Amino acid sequence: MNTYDLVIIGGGPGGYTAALKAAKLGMKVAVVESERLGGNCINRGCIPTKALLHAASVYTDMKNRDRFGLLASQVGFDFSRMQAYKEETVDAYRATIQEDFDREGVELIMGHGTLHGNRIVEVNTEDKSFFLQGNHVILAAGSRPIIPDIPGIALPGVYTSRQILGEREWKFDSLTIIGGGIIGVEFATIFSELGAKVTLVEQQERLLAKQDELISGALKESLEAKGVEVLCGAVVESISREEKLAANIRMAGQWRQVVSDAILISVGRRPRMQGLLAEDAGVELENGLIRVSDEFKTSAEGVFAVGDLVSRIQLAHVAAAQGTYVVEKIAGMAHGTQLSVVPNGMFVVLPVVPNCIYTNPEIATVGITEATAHKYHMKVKCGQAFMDRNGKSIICRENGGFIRLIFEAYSNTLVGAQMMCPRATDMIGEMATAISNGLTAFQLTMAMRAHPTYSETIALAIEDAMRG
């Protein structure tokens, strides 16, 4: 049996970053992985997704092309090969991380891994199976969509986001997606920029519904300014198939039925525990998630775990925040600034984590909102302006959008950020770092930021904010 220093179950943005930082520092690491090195992110999630959703923003500049002077005879799409486009684009992706494994050494175990106790991982392969040994082991298997139980559900034609991405037919004309989170929001995106007729279908009251009220009520406009018919507080009850597909939907008391050519399920996902605890693994389980203390160990002796089994925040930059903390703590180093830890029950609260949504125009988000503050009796001062007038939007044409932010009343510390317009999934950076530097207002005016960029426009929110 095989012995390492580090054993990690689990390929993604958690597994794989613990795993560079790890060799880094000497350790002999092994990472096990069932199916693609980079995970549900660079396989079947962020990448893809993003993929998709520039070359949908490209054909939609290309339809647009009259107002910048530019003329072409046909503007048509492929869908095929922008699904080749999409593959080359992850497979370069993968590429890197593995260039990086060979380089630092990381040894790459393609199989199902399981963990029993005394740290030791069996994996499994199609023709055989075998045993390693860590002196550590990190849990970082991800998650899997979730399948709501609903009558239809297995109907041809009703679709996952992985099932979706892998699909090279154009057989969306009108599409039905059900769950208005993140993932719903950008694939509504993709295909009504694409011409699809698309029916977003929410059971809360409002798209987004842990964002801030006015990024939501923005959203839901600026989809429907798009043909999106976006319906809140609706209930999938069924699904039946005649010549469409058709959702049959409760929506305050009444029924309505929604006749598309294909449904999409978006509706969450849960961690991906089948098979990955043995009955002899001694880690215990709460609510459907991998207990773990303030510092990701778990309840069996040197075991971690990290990412989507355990964080109620599915993002890929907190779980490799979340990886290299560990990788640091096993190391006995003292951590840097990537990552603060504060225990709450089964939650790790992570205070500067950027939220990022890649619809047309983009939404960030960081820090608190002005409801989080009054929530906690907090005095803060808002301010907030709009792209309409910044140059840089006027040039490109873009659709508008704001810059929200949020400043502690008698410091004037920069304690939150609401952005909702072009660029904003790169300007949210400033606005992170600032946030965990506790920088004031006065702090950010002092550097100029270029004209004509986005950026102005934080100048001008930060100005409105004080102005009261």
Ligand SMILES: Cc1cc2nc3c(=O)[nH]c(=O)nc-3n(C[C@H](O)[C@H](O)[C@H](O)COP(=O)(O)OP(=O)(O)OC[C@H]3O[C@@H](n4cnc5c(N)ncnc54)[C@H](O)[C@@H]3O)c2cc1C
Contents of the next structure:
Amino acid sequence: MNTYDLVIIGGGPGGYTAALKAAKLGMKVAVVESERLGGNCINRGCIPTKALLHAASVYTDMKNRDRFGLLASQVGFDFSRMQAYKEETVDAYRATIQEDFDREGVELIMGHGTLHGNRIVEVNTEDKSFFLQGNHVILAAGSRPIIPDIPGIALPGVYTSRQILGEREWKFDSLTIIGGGIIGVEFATIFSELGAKVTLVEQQERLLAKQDELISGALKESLEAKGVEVLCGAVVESISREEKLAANIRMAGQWRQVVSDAILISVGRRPRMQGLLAEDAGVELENGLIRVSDEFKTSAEGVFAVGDLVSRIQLAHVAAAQGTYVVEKIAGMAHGTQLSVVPNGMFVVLPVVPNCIYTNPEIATVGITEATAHKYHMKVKCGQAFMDRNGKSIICRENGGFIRLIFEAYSNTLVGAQMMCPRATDMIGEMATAISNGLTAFQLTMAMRAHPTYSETIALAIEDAMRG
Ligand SMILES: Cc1cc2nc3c(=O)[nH]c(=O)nc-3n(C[C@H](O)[C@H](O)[C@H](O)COP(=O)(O)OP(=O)(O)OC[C@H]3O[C@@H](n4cnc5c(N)ncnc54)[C@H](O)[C@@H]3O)c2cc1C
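Target state, the form predicted in complex with the ligand; input state, the form predicted on its own:
Then the entire complex follows, led off by the chain already shown.
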């Protein structure tokens, strides 16, 4: 049996980031992956969706060419070539991880991994089965989509995000999306920009229910301006098929039928536990899920679990930060990234995880909202600035958008930021750095912001907050 310092089950961001970190620290590492290196993020999630969003946004710019004085005799898209571009992007990105593995000497073993007792991992490939022994094991098996128990859910034309990303033919003149969370609103953006008639059905009273109401409201407006029909407080009770697919929806005690060519299910994801733990693994479960400590330790000695498999926040950078944390702990090092921070003298734990939504305009948030501050009786100063006076926005003919910043009122420390504007997903990094380091409004204004950039509006939001 081959032995390793670290065996990892799952080659997504949680697994591959941990593997590379461990190898750089001199550990002998094996990663067991049953599908493709890169996990959901690279193959079926972050990267392919952002590639399609990019293509859809270029298409929108092409349709709006008049406003820049540009001429083109024909503007259109070829869905199968867009999908090919997306595949090339995914392959190129996956290749960089494989190169990193080769350079750092991480062994990638393709097969299904099952954990037994004493950190023994059974690997099953199509034609053989063998065992590996790890001094430590990290479980990073990720998640899979939740398929709601709705009559008609298995009808042809009903897709998961993975299936729709694999579709080469354009079959989406009209699309109903069940679920108005991050994945649902991103797909609504892609398909509406490509000209599909999109209906977004969300059972909560607003889109992105975990976000600030301000963001939910502004997003609804922006999607509706693109022609998306947004139905909130609405539940799809069944799906039937005649010529097209009909989603039968209950909404405010009334029934409504939405007919479309295709339906996308995006109602959330659950940990992928199938065949991961053998009976003798010794890993305790809670409600069928792996129980972990704050340090991602399972109940089995030397076995950790990270990423979507155990995390309340299912994001690639969270999985990667957790994987790094575990490896640094194994190596006896202090961990750099703050997974949360408690500001001096306050009782609110500030989440410092940037949350990005790649709609058009983009949405990005970090820290707390004004509503959360009030809930915890934290006195705050809030400042808001709009993008319609921003030079870069005017140049690019961007419509609307805003930056909102929340400061703790006594120290003027930044505790939250919500942005809905172009490049919000890049600019949120500055805000995350500021919150993690307890920077004040004064410290945030010490650096100049280049002109013309979208980030100039950050200075106006700070000024607005400090005025009050
Ligand atoms: C459509 C979509 C868009 C997304 N967009 C974003 C985004 O823009 N930004 C963001 O931060 N997050 C995004 N996410 C979420 C992100 O993909 C996940 O949070 C991230 O991939 C989790 O990483 P992970 O390592 O925990 O698991 P995964 O990436 O799911 O990787 C787990 C890997 O383990 C393998 N595996 C599972 N079981 C076994 C086994 N028993 N043996 C061997 N291998 C196994 C799987 O094949 C998989 O490759 C998106 C998700 C989706 C679905």
